[in-house]
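A single chain, nothing else alongside it, follows as structure tokens in the form predicted on its own.
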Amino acid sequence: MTLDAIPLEETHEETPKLGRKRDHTRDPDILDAALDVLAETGYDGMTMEMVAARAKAGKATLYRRWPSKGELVIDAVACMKRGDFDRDHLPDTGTLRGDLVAMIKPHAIEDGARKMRIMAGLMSMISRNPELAEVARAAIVEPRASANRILLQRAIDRGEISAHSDIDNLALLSQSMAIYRVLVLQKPVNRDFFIQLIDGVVLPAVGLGRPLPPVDGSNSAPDT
């Protein structure tokens, strides 16, 4: 008998059940409470119960998909929103305290503070984890840097400030500052203070000088 003459029953084979399919449509969910648990806590006082409470999960979905709290908080960080910097529609006002100013949002800045408080939560963790303290320069300091360096390269680019300007290190100075002003000096940050920063210290480094007026033309009061 050929094989074209077997009967189709005779040749079919059962495919193997294969076990239930782990569900990950609440990871999201998950991951976005341990930041939460983390920015509140610190990574010593958060625990996965924790977690689970905020998340509204059980503690064993936890520990089936992250075995432990370290793992969890290391996929948490990696899956943080990178901003609403989208490189190819940064602003492009003609002028570098324009885009600069431009990018001050509200919803940037209140990003930008929970982002902070995650990486004062994380500071424990990342003095004896290099792993994670690279996980967290890529979620945390890396798109607005990436963004900055744009915006000065092309104020270089159309012959604004000198080819010789220190993008790298001006790229990280507003974050830096704001990094202190909340982990150390336990301030706020909001818009006044990236203006007052802006025009104090970052135009100045590249020879442009402190422009008078804000940008909106209102006399916005120092930020105590």
Contents of the next structure:
There are 2 protein chains.
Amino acid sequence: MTLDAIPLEETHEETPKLGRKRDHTRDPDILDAALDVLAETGYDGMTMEMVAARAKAGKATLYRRWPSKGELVIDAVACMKRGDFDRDHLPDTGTLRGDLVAMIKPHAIEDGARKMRIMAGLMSMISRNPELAEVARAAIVEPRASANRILLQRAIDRGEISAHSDIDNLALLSQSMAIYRVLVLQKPVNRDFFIQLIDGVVLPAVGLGRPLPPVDGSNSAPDT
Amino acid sequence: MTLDAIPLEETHEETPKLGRKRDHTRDPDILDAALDVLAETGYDGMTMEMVAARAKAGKATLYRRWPSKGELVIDAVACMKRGDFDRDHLPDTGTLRGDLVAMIKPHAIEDGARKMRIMAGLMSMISRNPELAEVARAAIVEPRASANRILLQRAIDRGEISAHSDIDNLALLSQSMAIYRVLVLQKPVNRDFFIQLIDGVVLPAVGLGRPLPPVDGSNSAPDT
DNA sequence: TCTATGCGAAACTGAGTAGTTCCGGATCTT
DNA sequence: AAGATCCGGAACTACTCAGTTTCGCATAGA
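Instead of the form predicted on its own shown above, give the structure for the form predicted together with another copy of the chain, please.
Up next: the whole complex, starting with the chain shown before.
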């Protein structure tokens, strides 16, 4: 390989005239495989061979489509299926608590757990790759956060909670604490955890919840 | 390696007979260098040569003292100087808000930011190395969390807040949201952020500072 | 059927790094 | 000063992995 010139092909190639056309049918499988490996081993632990093996593809196929490992990961995160809740499919039960609880579906929890593992795998990269950071934010954290913001805003609009509630922080609360719990504390994030968060923190913070002053007699919790 | 806490005084063999005795004088420098590199590049990006260079030591010196990169990191995190607040040096201002605000010192913020960067660098490792996870929890997370728990419990004891407050989650709230903010959102975690968290979420959740109409930033004084 | 084309598999290259070894010099003890 | 020991630096080994190339096969259009 001493010479690098002499490109012998090169008429222009925009004509899929014969043979199978370039269809990129396998892309979704490869991207999904990349996300799986990412969740399991983290960015640095992930190798192109792992991704290829899991997608039952060849390494060459990966490089035909993406110029580098970094690009593949960015694409995988960016194309991640935005799960759960679009603006139009949010629960609307009439009460804030009803809406928040309705967001806790088994599928949503499971999906969220995978996203958190992916996020963990991206962590060290995110802090030094702005593009990846932006993509991860848009794909993983923003959908849920904005859903919560909408739910809270509705509660304000219908007069259920104070108009001065700290919506921005409250919308991020459950996600923040869930990530912290699963990544740092390594405890399970399940339905009970979210319910506890709603009833023990979010609703009280917004003027709805439990922690009533002990002077109240009606709520006779059998003391501590 | 023994993950038993605090190997301060070592019981290593008593043979300081001749020449310079094995003093391990450089250990703190090396461990601190390791933490710096960890915070900057993450576990996988960190190389033994970086650590050696920053500590102005030789790679051989590192391997004389620690058998592997993994052990060095675990030791570095375990020996991390527990900063800020011991049980005996907690603020005690008489009000929950006063105590919480008193926890926000410039030094504490700066120290916390470094710890978060270290935590980010450990993330992907933590999820598959239980020993590291335990050490990181004990060194980075637990001190602050237990300080918050104590402050909240005091407020309960003096009748300032409801005895049914969700202390466990509230104690983790500011940390969770700070980590999320700095690692995921990549926004600055400063004094204003913590104040907003206290006045906008924690105190309301506990029945104190209701969200006040005027948005004047000086204070949202809890009651009175 | 024939032929162009994309694909999976595997071999290969090159770079970077964990971990080792060796040596000259610095430092402490006697 | 002499002797023992540790240290920093540099060279070295062994291995892993990103990225490339090659090749035979499968498929789709003609």
